[in-house]
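In structure tokens, the next block holds one chain alone, the form predicted on its own.
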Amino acid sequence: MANKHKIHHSGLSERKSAVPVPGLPARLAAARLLSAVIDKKTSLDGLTDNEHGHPQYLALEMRDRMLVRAILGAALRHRADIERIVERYLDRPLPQNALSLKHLLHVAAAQVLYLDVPDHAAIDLAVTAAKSDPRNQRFSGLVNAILRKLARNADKERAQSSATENIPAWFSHMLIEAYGREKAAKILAAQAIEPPIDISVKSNPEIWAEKLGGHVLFNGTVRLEHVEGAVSDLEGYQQGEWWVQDVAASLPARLLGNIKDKAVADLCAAPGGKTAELAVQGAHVTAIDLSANRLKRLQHNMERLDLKVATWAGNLKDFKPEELFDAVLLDAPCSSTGTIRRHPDILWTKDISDVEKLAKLQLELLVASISLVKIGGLIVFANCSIARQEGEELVDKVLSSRNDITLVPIRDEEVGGRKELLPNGVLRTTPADLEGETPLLSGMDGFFAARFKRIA
């Protein structure tokens, strides 16, 4: 197991500030944060977004915003981990009922096992959250008697955890069954550790790389290993020079082939990293999502950016277009089980029968895409979702059952020469795959993307 993650945080040793005890906010918001996660399968990103999160964590200054998202990564990531050893250092199970002290319990063991919060500071104020809670004041005994043991134990049981291991059941054989035992193993130590930063430039990567202090991917990604601070705070992001996209999630833009001048629907748009690829490859585009919230931040990113697209808010199958475009993506809602590593919570908040779910709606958008493309036009089909069943499932259910639209294998070279990404014409991509010279730059998010060209 890596040493503990480096982060800015907030303890028992700062300077004196407006709350009664520094630290103890961003402590009681990360517990509360993680009940609605896990007792509530609430999506964390909506619970940390930073204009319409959850009050409590609304009410942090930034610092204590970004420690919180820093525990709950960790508290989530290795959460079976967390949950044995806390139950092998009880001497009689939490009673049934004491969920909030069960949150407390894990958002410490997160701070002493995987962050670089000072072990007395993760303990007091977990003993302190526990005496300011009347459900919990009883245990605050059993919580400094927890915590101290596992940092004294912290890491004999870091070396002992299992990435294989630290995943729900539905998780895990979905996993077998789709890539067998080996492949899924590699997937599971990809997720367990926290993934760099990638950004899309507009041009000049290797310029971009050097101020950033970056590493240029095979195809033009460039990685960022380290950040300290608001990613927005770096240099470029405010000028517009690029955006924050994960390598894979970059590529099916590029796979609708020179759409210079031509007309351009991104589906399911938003927040518009796709759209920004499209744009900067001089395409018309018309940015089409169904919430008009999203919508507005898509268009808000896009004024950053300094690009021009139009767009259009509502039901898929509602638009209908005074003219059909030259190529359709639709990047459609999923699963979103590639990008685990960036978002541990899925793991606790979806379960095979979403992905069943998704996979039927992802068939009907296609369905409706193609009547919106010329004949003659592509359609990239694409998702973050590492399941067949929203992949090369749904293909092969397309195919048998439409006469009008044909698969347009996708080329090696297309995708910066790396074959193995790309089984049977299509693009399969999973955590395992992009190997570098460091666990921090290898790695990418699990991505799946087909071409059809409509003939019909």
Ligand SMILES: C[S@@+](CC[C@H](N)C(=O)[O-])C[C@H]1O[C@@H](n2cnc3c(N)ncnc32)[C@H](O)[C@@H]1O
The other form holds:
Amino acid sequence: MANKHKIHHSGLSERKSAVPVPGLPARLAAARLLSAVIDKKTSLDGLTDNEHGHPQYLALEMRDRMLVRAILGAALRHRADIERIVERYLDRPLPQNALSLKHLLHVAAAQVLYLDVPDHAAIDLAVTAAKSDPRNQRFSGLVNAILRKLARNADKERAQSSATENIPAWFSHMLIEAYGREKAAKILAAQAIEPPIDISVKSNPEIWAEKLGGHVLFNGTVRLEHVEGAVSDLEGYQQGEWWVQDVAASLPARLLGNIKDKAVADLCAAPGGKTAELAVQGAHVTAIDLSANRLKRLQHNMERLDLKVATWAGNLKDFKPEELFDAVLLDAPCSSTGTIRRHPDILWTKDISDVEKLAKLQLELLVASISLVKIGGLIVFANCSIARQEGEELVDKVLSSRNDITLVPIRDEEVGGRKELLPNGVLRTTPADLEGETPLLSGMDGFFAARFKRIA
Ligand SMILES: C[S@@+](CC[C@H](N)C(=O)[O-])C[C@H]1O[C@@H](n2cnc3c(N)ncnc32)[C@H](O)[C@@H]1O
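Right, the form predicted on its own is done; let's see the coordinates for the form predicted together with the ligand.
Time for the whole complex; same chain goes first.
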């Protein structure tokens, strides 16, 4: 059963005048963004980007932006449950074209069921939102009645929610085929919990864990179970002592052996989590990314962390370095299906055809990467997908079609002794891995990494 999630909110306060209604712009923006994710398959990351995000989101104060993200997280994580409940409460189905009304109801239901927002605020604001839209005015009484009933029955409805119901069929098929029913169910249960924040520290994980009230995980990553407010306000962030990165994402950049003073190319580098990991190990890093905007973000991140790296903007297939690299890391674009607990929109914006398309692209990028490394040099291929097509199957394909590389199995000690993460010498993590004392101390993003050596 999911508990109500504590957040800072702006509900309806005592107010004398009708405009502006506190909290209403946040709810309207949440409904609008939900529509963009569901109806247009737009990525939530882009919509909620603090520089280039949706104008309705950018018009909100930071506190309201956090509320919108919390509402959307709950609405997407519990999407099928909310849909089922709302449909059950309706006497007859909503008209086919009543999409904005549906999103508005989902936004309110997510607050009533899963967020620590006073029910009356969530309901009153939904009714006000319905009244403010000519398409939905006539349904405002219905919105009120459904949400009041939901608030009365919230405990019972939450108790019936099921992680396995909240996902589209393509994803559950893919998981069951890859991992079997039992593990697939564990992955879905882990994915339904809002994850903790992991940080990679430049040094002294114990000291940072104590300062920030976190826990040191098996490879020195510090896990923060709850963060009040913005992560960037925490001690050490502005001073460049650490950066945010899931424990699983911190593993691949540590698989290139001793890279101190070695020339290392970080291909597909932005926003630079792994670039920082490589630079902290003392490598001379060249960070390459197709997106000049994302590369700018990488540069800002490296400035904050006081790490020096060279950059090159463009398609890695066109990159012709003067000298070949000692090692390369390719963190390829992927379906990101290992990060659904952080980005639940992925379930609704992607499907199996994206997995297939991306696996094809990854193979091309991996082949291009081979020609950037010296003979005898290592190549680490990684991504944050849990689809076998983008991991284990891709390795089989590249090894059977090339005779210039060989697989170099990853050893237990390179992943903090967690040999269960290394089937057949490759790294495979899922949200169901890493059993800790509490749900928040358990779990990690889904990641894949394989290490090759160039031999010809
Ligand atoms: C998974 S993200 C990389 C995350 C990054 N390695 C990190 O740890 O922060 C994938 C990146 O690949 C970049 N990309 C996609 N296709 C590319 C290509 N053909 N050449 C270079 N970069 C590419 C995208 O712009 C995106 O920034």
